[in-house]
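Okay, so here's just one chain, in structure tokens, the form predicted on its own.
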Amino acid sequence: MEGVDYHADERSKAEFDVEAMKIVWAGSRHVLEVSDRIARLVASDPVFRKDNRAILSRKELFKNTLKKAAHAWKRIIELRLSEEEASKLRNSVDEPAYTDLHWGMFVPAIKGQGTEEQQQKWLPLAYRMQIIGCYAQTELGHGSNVQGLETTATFDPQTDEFVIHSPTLTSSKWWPGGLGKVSTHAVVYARLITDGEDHGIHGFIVQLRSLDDHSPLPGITVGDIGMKFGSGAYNTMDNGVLRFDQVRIPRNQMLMRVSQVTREGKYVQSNVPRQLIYGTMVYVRQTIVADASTALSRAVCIATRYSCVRRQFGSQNGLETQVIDYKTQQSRLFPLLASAYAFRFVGEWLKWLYTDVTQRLQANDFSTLPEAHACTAGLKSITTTATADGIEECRKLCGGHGYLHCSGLPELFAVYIPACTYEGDNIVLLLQVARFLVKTVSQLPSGKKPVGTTAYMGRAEHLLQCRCDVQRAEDWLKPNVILEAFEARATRMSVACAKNLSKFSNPEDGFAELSADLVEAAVAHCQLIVVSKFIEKLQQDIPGKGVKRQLEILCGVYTLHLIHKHLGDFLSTGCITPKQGSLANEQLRSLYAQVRPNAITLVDAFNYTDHYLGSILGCYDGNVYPKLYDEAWKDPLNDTVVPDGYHEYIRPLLKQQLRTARL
């Protein structure tokens, strides 16, 4: 029945102020109000419909995305939206498009690496979208190993130009979003060569297409790399291939904030430190962590709402049991719900970190930069991995119906999983974190104090010796007990790796041999960061009836589930005893029971419209089955009762004589 709230009983169980929790999730009342207004504006606009993506051909799909992007820009101009509101609108459209890379990579690269003069020239054009940019770094043969890129930019002093060239097939730029069919310009990363000397990778602004007729400029070969995983999903994006054949650009189109090439061809470093480049990287990775909490919370919202609607087994007379009441369902779903909140709060903290790092860099203070770089790399890795795995788990939690496109989960998964490899392959990033951790451990004897998220290692002597004093299950709810257990685990794993590395005469051989252990040490460190930021959130003033209590429960679920999942680490490093591990599991089961009556309202606090969720299983009113039934009849296969191809292929089979069969 339309207009009936099938989740009303669940919502009546709430033990907290849901509206107050919405503010906590959004970050502020202002952000909540902006998000709510923009999301409803998008949901009410027929141009932004998204339920037909799976049945469109690639060309139709792509053209439809171009239409939406143009319409979004038109609405931004008409409504005079602020930068914040415009960003919310693009996110609410919920479709990968060339604008993601224009605003998310091209513009930040120029802001971070361009001189003031270059910014004054290029940014106004980009802000008005009179040029459309992308970020051309990854190549066919190299991605994570940026120093291995092959594209060259050779300075020609005779003409005061750089010659951009792709010397090999594997030097073809490959994957940049927006490149395939749309971008007019790109920030291209290439090996800078002056007077035969290779100065490493630098960025260059290169025009790719004519601003008159959009045709590729001379010497440029450019196109789309083809269909990707899924049907609609990320295929709305024109990921591209790009080759240069001796393409000339003016010298002043090298991004020169950090280093320059003079008119005479001399390579010089500016007084602006090279480390400034990492500021852009910190910015991009903090947005990826924020996106992880959004994607995971969407999947969790769908799975939670459907788990309350779906009933299976359990009763011989009367209603069957709600799937969400099964402990197996809770033990798989509720840690993902807690993770969504945990990633939200660490994402908030990363925004602060980016601001702090930027201010320090501008004051020539680079003391926290290596730690911030390692921290953002590691958090990008663990949050995107957990989110990709979590979306798939949510699909399985919805049973067979989760496999339907209209559940919203297959497309959400297909759109999200590239995050595990773009902006750094997740394992490679964890190895970078591990290098930093080992270096931090090696400097401890010299008295150099670790900073930021590694400050706990300054207490390594205590953390290597301490013993967890949990006596009862409820002791695991004490923040200091949780923190010390995670700090001890991270410290002991990092110290063990450093000790084992010291046994190798060649450190690189040791690093290669011990890489699996190093990855695990990096994961332990990064999980500690998320746990500590969740606990810090709880120490703030959190208004609203029962809101803080719910967050304490979720924090307990997140931390104790990690202990359960990584129990081997905690036991093998001696951080806790088997008995204490058993008590942690006991307390975790108790917390699941406390989450249960609030499950629906905890996902309501995400404040997602049905349009944004794009899921029949996750619709707000819970009226799932009639909607599933109606949706089935919309499929093009049901346009005719007798299928196309019946007379050619089915009828001849059915009418053949049995005696002619040779089985």
Contents of the next structure:
There are 2 protein chains.
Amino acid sequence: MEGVDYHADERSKAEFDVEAMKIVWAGSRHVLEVSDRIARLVASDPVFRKDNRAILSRKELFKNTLKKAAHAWKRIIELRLSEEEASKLRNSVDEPAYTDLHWGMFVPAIKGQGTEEQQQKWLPLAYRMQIIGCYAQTELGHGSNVQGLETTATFDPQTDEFVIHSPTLTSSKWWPGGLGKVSTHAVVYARLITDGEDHGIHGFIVQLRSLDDHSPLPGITVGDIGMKFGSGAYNTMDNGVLRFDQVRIPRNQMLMRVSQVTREGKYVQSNVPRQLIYGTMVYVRQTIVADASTALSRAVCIATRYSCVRRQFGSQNGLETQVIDYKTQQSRLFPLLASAYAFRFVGEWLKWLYTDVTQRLQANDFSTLPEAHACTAGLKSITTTATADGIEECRKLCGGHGYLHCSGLPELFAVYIPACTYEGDNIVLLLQVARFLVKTVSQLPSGKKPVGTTAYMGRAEHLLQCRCDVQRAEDWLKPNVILEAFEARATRMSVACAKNLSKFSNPEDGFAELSADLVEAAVAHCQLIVVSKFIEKLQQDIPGKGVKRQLEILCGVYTLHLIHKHLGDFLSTGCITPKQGSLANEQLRSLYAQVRPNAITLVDAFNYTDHYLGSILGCYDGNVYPKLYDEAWKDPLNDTVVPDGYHEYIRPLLKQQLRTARL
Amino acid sequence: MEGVDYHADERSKAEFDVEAMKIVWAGSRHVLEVSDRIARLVASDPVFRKDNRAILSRKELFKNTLKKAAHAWKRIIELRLSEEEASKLRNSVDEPAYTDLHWGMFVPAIKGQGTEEQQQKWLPLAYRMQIIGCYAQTELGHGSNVQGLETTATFDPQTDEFVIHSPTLTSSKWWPGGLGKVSTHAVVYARLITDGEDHGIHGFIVQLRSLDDHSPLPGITVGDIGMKFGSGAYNTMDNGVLRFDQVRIPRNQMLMRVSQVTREGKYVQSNVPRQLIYGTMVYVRQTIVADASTALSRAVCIATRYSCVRRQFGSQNGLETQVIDYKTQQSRLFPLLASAYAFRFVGEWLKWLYTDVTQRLQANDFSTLPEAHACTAGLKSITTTATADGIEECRKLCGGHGYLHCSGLPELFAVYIPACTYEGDNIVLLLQVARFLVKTVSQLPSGKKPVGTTAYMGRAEHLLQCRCDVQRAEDWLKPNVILEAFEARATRMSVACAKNLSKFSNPEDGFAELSADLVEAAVAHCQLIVVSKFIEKLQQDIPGKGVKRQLEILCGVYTLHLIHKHLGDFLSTGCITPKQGSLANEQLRSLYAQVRPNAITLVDAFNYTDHYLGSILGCYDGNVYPKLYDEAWKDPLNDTVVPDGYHEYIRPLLKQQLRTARL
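Could the form predicted together with a further copy of the same chain be shown next, to go alongside the form predicted on its own?
In what comes next, the whole complex appears, and the chain from above leads the way.
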């Protein structure tokens, strides 16, 4: 029956105002209004349908993405959308496309690294999409270690040009999105060489394709790198390979905001501080954390709704039990629900941090930069890892049907997981955090006060010997108790690492040998940041009936599930006792019971359209089984009753005519 | 250069005889010989190529699988392969196909549940593939809870027939492999109803399609359920949907070995014990554990080889450092390598267990069945979960390139993960184990001696109060020390659960409320089984230079990484002290250093052909980058330099002609 809400009973159980929670999730009433309006616009436009992605061939899929990108641009112009609305629209289309890189990497690279003059020349072209750009950094043999890139840009003073060249196979640019088939231009990272001297990696604007007929310019070999994880997913995108054979570009296409090459071929630094590029990193990673909360919340929304539909075993009024009523289901699902909210709030705080860092940079204050850099690196790492794992866990929580493409979870996973690798491999980033932590610890005796998210280490003396005074399960609901436990754990792990490192005569040998421990210390520190930002959020005024109460419950779930999961850390550092660990677990179980009646409304608060969610299991009205059944028949294999191949490959078997069959 | 081994240096470091290790891995010299010969046969046959799977459309992919299945059957007949060789050949083809279900479920169901007469009628047809069968159990709304299935088989005494019927949408059969487009017959599970009485779920042989033209028989609606996770992967297979509208079958097509319906419609039990079906379960789950070690070892092989090729940061003779030299890489990869070996040995032991159980059943001895059932359920659960997670971890260990389809890891993951759900959802299975453990604990006071893998609980009194006497890191290498720590942990967790359960007035309420803790206790018990079987293996005579030594190192890695990972368990139960936990970690690091020079040879010992491995990153000769580069150009998107869609969707943007373009 059309229009029936099969989740109505579930929704009626909610103990809070879902509309108010939607505003909290969106960040503001304004953002909610824009998101909601644009998401509905996209959902109602047939060009943006995405339920056919899995059955399109690579070429069809790619062409369909080109169509959507062009259509999106057309709608943006026709409707005179603001920058905020346009960005939201691209986001709602929910399909990786070359435009992501054009707007998300090419334009920002020019803005961040180009001179005023360069910006004036290139940005208007890019803004109007008269050129389409990508970001060509990684190479076939080089990823994390940017300083190891092999592509060269050699200055030729004779012609006032740079010669861009790929000296080896492994120097082939590899992975840049939008490069393979679409981009007309790229910001190419290459070793700058003047007069035989290597000045390290710099960015250059290089035209790749003719603006007349789109054919690659002389000396340029470019193509797509082939299929990636999953069906649909990033196969909509032309990640590319690119080789240069002595390609010449004018000198003024080196991005010269920070360092320059003069007409005479002299390499000079400008008075713009190099640290500026770290500001961009903080920005990019902040968006990655925000995206983590979005991706995780989508998966949680699907798993929560379907867990209310699905029934297995037991008995309730003659029906089997809804699987969401099982504690095993709750103990896996609700921590992910809580994590989605936790990541949302830490993402919100990172936006503030970015603004703060930017203002300080403009005032030539670089004092908070190392801490901000470590903090965003670490948060990028732990939120993306938890989200990738969480999406797959949500798929498993949907039982067998989670394996169907139309559950939406396989493609969500396939699209999401690169976030663990791009913009800094998650383990490499945690090692950077660890390095910062060890340095912070080593400076404590000198009286240097740790700042920002490491401020708690200023109380190291106390944190190294404090004892948790939890005596009853409810004591674990006190924010101060939680905070001190996480601070003590993080401090003790960092200090232990520093102590063990000091036993090595060569610190770098020690760092290498103990790196697995260092990663764990970094995780402890980063989890503390998320916990503390969640607690800070709850100290704000949060309007709406019951909204704050729900967030307090979720904060409890988030923090206590971490204690349970990392119990070894808390016990081995003596931060809590086994008895206290067991009380935390008890309290956690009781919180699950409190989440249960609100679960479906807590995911409704994400305000996702069925189009955006892209999941039959997660559809808003809960009418899952008829929709699954109808969906099945759309598969091309069902075009005919007897499959193509029957006469060649099945009938000869059945008729025992295999020897004579032509196979 | 053709024929150059880029891993030659790595291979020369090995401290053991790889040929001897191959025999250990395969299980015997004979099995190694057969596997090796058949794998090479398949690898050299162009019909069995699989590197094009990702770019085939659903229909092409499916048809290609039909072709391979027919070709495999043809080769099996032509070469007069033995059953062992035939099974190995199907396995080496390495592509999910309807034949998996025909041979793996349909035939065994008839063998296990059919009478002598039924076996004589149906098995010869199935063996010759004159009929093709599938296993139709799960329904759209029913998975784990078999007793909840809705399909009915009502006996009609008038005609001596059963009427098979799907009374609701949710009773539609859903998921059976081979059902959608191929199977002519199915073993259908349905509620048996005679004279209005419901006798629960029974199996029936039902013909689905005409043997003349393959069209569905009257009353049967059948089709494919659509795309599943990933590209390639299980999309080669026609998992199906099936509805019955009052379909009539003769009475003698009910599988009647255990219970029967007479001509008069009387329901009677035969003298064959019902427990026989548990024997089949033990068999199926044993194969799943063996498959886990295979899947995990493939992923580990790829990640290990590529970790030797890939270099990032640092410097060694002017080159960057091989990533396998990083302790962070080792601490993630080597425990998975050790797990692959551990699962291999526990799988071997399960084969023995199955034989033992079968012999006992034949002698009407059911005493070991509950323990064997719990043990196989638990091992199925923990090995498949660890393998699924491990494959994805291996993908991440390959950096960005692991995301390419041609790394082989995306498809390996997509093909593998259903193992966590089918044949018993992993969490549901662990709850069954927990139930058995709690029962075992509760019977201890009565003096009932626990048997088999729970025998250690007979020493509960000692295990509840013993103290680990590790004082130096090397003490953790003693098998007895390890074993006692794992036994103490498992006992204490089970006993604690039993104690907490006793506080509930209704035991089932307690079981539900504490189920998350119960799952953890079950995991502890199952990990102990794997650990103890690894240790038992090492007590055997193992020939070959250095082979046993390598296995001892791997056993140490396997056990100590578990202690590190589950440190919370060991500390909170007081089995070990924080100091001992830290010594375990120290010993683990030292073992990693011992694995390092042997890593590549330890994965060579799996003896996988490049065809079977299906991974450019994992290719035997290590010549990764040229192969990746060449592979890229094969993508259909590279058929043309200017992509299809340029004129419609890119050019209008660049030329600012969007308003006038027809989109």
